[in-house]
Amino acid sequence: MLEISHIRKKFVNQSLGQAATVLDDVSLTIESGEFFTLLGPSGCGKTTLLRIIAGLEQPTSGRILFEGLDVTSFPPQRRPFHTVFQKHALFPHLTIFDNVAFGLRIQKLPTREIHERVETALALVKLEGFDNRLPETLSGGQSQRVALARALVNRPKVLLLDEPLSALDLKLREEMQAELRLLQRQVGITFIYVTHDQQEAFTLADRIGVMKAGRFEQISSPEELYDQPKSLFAAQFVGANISLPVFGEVQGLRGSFEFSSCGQVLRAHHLIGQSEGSRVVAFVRPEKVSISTSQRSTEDNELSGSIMQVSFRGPYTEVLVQIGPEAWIPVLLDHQQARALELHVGQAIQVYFRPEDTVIFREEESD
């Protein structure tokens, strides 16, 4: 449906005469009806890419194709897209009905059609009966719903959303995430969503594009991104993680790889991006790690350590285990496990994790 082809964007600082590359040869295809999320830290280029898709910025080079038509030079009003920004920008002197109807009146649609479309849009965002209220009487979540209704009433084929929930408190943001995903499925419109919040991306997206320094690090489903990261940056940016120090060279061994960490020889089944002589880091998710108060016979990787801290974290207990002079591993346990082990600070402990849950990345990729 939407093809982003070799987009580059440079901003020139006129006073210094220098150019900064914000997007560096970005390509992407988005399917009809897909919820696609652009995820990355501040300054990675995700909002600039969204603005180029919207027509609010022009690329330095590259093309935007919509259903096979090159719309790169089209102004925003000629594109069948609508953008919802972080700031809702509702007209304070207009009622909710008039805010939502504003774009339709610009198009000079018949009064009856305007009324029907506005009422339908307000019903979609659960704001029936709010027609005559003013924006100042609304909560943050209700204001965001009005902004969504104002976008949906124009019947766009693509809805572009630039961190629309970031100003809301945590509980309301989580509620709006669930409602937004339900709404997208109900209306069947393609959504392209910008966020720096990994949990929000996981909750909403069919696919996620992780961006770093103007390029995509990985484009995949949330499940694949979490379980099979393609780079150390992608692995560390999504979800909790453990990075183990690696000493010496990684050696091949019957389809897996041996490495030394904190005085122990360990194994990994996945090696990504390594070249001969490169420095590497071993990576494992904390929920893949288990602990025991005694050694056990197992094919798992094993490290010896001592408990530095036991912390209650709401749904789970976090145990911080020191495995070396400057190396610690956080282990997540349910409360029943933690109580059964009778854990305490200073206690000697064994840490276990499977070779198939261990990944080795080039250390340079974390720069």
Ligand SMILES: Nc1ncnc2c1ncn2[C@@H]1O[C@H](COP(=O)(O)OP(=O)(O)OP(=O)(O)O)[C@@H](O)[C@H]1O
Contents of the next structure:
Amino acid sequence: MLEISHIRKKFVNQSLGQAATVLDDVSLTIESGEFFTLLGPSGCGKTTLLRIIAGLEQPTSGRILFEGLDVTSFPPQRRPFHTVFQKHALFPHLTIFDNVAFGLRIQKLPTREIHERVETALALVKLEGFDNRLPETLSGGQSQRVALARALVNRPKVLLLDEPLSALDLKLREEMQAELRLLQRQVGITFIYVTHDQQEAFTLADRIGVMKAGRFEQISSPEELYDQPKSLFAAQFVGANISLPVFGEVQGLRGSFEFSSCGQVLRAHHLIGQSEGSRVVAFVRPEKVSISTSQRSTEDNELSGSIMQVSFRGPYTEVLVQIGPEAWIPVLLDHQQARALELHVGQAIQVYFRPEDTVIFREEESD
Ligand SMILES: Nc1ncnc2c1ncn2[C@@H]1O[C@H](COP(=O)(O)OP(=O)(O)OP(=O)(O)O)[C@@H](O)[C@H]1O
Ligand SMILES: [Mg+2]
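Having looked at the form predicted alone, could you now put up the form predicted in complex with this ligand?
Starting with the chain above, the whole complex follows.
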């Protein structure tokens, strides 16, 4: 439906006369009705890409196609898209009804149609009865809903949202996330949603595009991104508690590599892009790691370490285990298990994880 093809964007710094590449050959195809999330750290180019899709910014090169039509040179109002920004500007002196009706009045639609469409849009965002209120009398979440209603009332084919919930507190944000997802299914509009919050991306997205410095590191479903990250950056960007990587050297291409700092051999089933002898980083999700106070002889990877820290984390206990001079692994245990093991700082402990859950990346990717 929407094809973003080889987009590059350079900004020229006027005083220095230097050009900085902000988007570097970005390509992406978005399906009709999809909830697509752009996820990445601050400054990686998310807003710039969204503005180029919206037509608020011209790419240096590349094309935007909508249903096969090249819209790259179209002004924003000729594209069937609508943008909702982080800071939504409602007109302070207009009522909620008039704020939502604004775009329709510009199009000079009949009064009755305007009325019907505004009421439908306000009902969609659960603001029935707010018609005559002024923006200043609304809470943050309510005014963000008005911004959404104002977008929906135009019946865009694609809704572009740039961190629309980031100004809200956590609880309200989570509520609004659930409502947005429901709303998107209800109206069937394609959503492209920018966030730097991985939890938000996981909750909402059909697919996530992880961006780093103007490029996509990985585009996949949330599940695939979590279970089969394609780079260490993507692996570390998602997940509540990420294992600090252990460094080593590839020993054989049958899936083993030597863990350099302790000389212990680890096995991995996922080796991503390296050859024998290259320096690598091993990665495992903390919930895939278990610990034991005594040696076990199993097929699992096993490392000896000592407990650095035991922290209560609400639903679980996090145990930080030092496994080398510069290497730690956080392990998540349920409280009962943690209590039964009577863990204490300084205690010698064995750490286990399965080769199936171990991923190895090239070391240079760890920046
Ligand atoms: N008009 C501009 N002129 C020059 N540089 C710009 C301009 N707009 C953006 N940039 C630069 O482009 C880079 C990407 O900016 P962008 O706003 O797309 O990042 P972002 O991923 O949305 O970040 P954030 O999560 O902080 O919103 C930044 O380094 C920014 O300074
Ligand atoms: Mg931004």
